[in-house]
Amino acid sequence: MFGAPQIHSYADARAMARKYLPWMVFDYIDGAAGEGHGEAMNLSALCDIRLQPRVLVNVTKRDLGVTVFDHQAKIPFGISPMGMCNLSRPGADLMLARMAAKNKVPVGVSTVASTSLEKMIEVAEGHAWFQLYFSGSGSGTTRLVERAKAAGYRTLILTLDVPEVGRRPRELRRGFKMPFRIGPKQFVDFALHPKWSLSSLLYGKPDLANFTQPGFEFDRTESRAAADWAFLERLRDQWDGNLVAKGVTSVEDAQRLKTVGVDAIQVSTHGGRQLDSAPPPILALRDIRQALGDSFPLLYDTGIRSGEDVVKAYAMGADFVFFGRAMQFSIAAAGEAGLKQYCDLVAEEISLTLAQLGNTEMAGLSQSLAY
């Protein structure tokens, strides 16, 4: 018996996920839009992006814990909104709930997650937001908002990067299709990976979890394009909560976003998934940081895949960092203790490169730090 494989790495994850899952289901949760150029300049000025070590600074204790809106976290980063995560194995939504739970950080819901608002609000004991699309005519996107008002949500993340959902050649030449349905190619697909499918077959085929009441209906292709500055304003209204805008990358949007009164920006390019050209989002939180000033909250996710590459984020501008595809390949890895494995991995190498720049605490970090 040799137990749980071991997770390294990012690069660890992915491949083992990438054995696990069928081709179909790794290149949906892998995909990028277009040739996914835009997705590989991000990583690359992420990778480029050096960190200034300091030398005889006693950094023998350090803390991890960062402040998000009200309460502690103890760990730098979270778990971005990501749909149908329960497509990486059955129960990874809840695994991701326990995870946010156990060390209090705030865990994405999406409005597409294959399990429901109200379950997972509960099984991560209240560290969970809200992630809504706007969609169609809205009258649907308003009845989700009074929902997570009921269930007990404090935070609404709004999308706002996808008016309409972006080209995944990856997923669309192997017939992803949500709802999810099953053809002759997926048959077969499924069929050269057994370990994936009789899990799936086991606990059933995950299902658009918020969607199954009467009155609540999705359709992932409908625009969502009628969404505007006054439906913003409106559900600023309605919410009485943390307004998280998320999927910025213009300052001026930035600016406007904070006038109008979101509560935080959370920079990103929907793991490049949405459009080919679009700047690096690292770089532009950068510049979204020094437009709108210190105090602002801005949130960070796309293309974080390491420990440094969280410091480098907070070095950048972010107030907190989240976690997106890598997290369902650790659970497609190894389970619930594949998801364990990365986040203890990742927040081992914060530590330790919190200690190389001589800083004793995530609250240290400044732009003077990485260049």
Ligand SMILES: Cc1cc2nc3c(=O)[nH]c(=O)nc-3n(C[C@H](O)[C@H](O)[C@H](O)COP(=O)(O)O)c2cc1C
Contents of the next structure:
Amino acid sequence: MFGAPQIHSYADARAMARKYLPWMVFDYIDGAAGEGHGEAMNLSALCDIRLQPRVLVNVTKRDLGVTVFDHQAKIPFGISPMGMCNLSRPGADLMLARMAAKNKVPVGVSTVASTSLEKMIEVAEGHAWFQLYFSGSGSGTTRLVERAKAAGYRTLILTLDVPEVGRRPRELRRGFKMPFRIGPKQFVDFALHPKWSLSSLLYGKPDLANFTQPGFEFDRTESRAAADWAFLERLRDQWDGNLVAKGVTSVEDAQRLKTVGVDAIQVSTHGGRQLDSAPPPILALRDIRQALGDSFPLLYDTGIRSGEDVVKAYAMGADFVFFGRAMQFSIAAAGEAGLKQYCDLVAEEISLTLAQLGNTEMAGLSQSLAY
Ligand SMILES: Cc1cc2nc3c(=O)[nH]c(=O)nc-3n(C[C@H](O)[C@H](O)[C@H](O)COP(=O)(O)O)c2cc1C
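Could you output the structure for the form predicted in complex with the named molecule, given that the previous block was the form predicted on its own?
And the full complex, kicking off with our chain again.
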């Protein structure tokens, strides 16, 4: 009688997702490292940034397009790589891939994605970046790189902030495992969330889709601690496409990464999921931009919830911005329609914010606007 659910903000999407998803899945997506102070501090730092409005500028025509590496994106935000997205709803990965194709923006395809890397790049019409975790001795990692190359990937994201998987108490309390197991605790949880449980039963339990063929194995709990600068140099030699180093907040690391020859740095603290005491990445972004100069490509994710947040990240020095959790919550809230509603509302907020700031394009945003 009241029509489809309406998402007007991140809080709406999260509240709807919380009702639909089993506690185990909601806490896996929503959870952070430790007590969540790092995540909260970054959200608060983002909130504290003020943008200076300007008046009497003709802002009738506003353009949200930006250049990412060698192509034009229609909107200035994409999707950060996330493992097991189909837990939020069956087919979630492909919804994200279609959103990427439609807007010509990158969708990050996780090593531990629930849809194969080959299918993702096909559905995303080439707008997919493969995300790599170094694991164990690194031999499986090398094979995955070759597989991504064969599938047509041109951009590789190397995630560097997971030398070990962070302790996330909300995940641990619910007994979340990847791939997950159904014990008595989960049985009660699933029974209390029948809509999710029925659709997941119908479509089958999501799996680690890049590891279903022989020769490819992944153990989430296996240490990733052996990755070092020598590994990065070998990877740089192996991969001639764009190489993005994700999960960086130190100016010194950023300077060395630039010297080693990565093509972009993604400033991020993994959505606050790795080190609770990490500095707010939105502030690290400003410092890294100042240290690396205007022309070095900097990408940003963590804590982005609204169009104003996107504009703030550009003003702090980002050349492109990614959403994480918010995309999964909008899908859990209302499927592909929910994802579209959320992306449309963010784009509209960005356009309105540009108007308020007296800007007609993203390229005009600079640190002089933010304080
Ligand atoms: C459920 C979930 C799974 C994630 N899986 C991965 C992953 O497999 N690889 C990776 O590099 N980052 C992963 N991330 C981190 C995201 O890429 C991104 O850094 C983070 O979600 C951004 O913060 P936000 O959620 O506050 O927007 C994951 C994040 C979430 C919420």
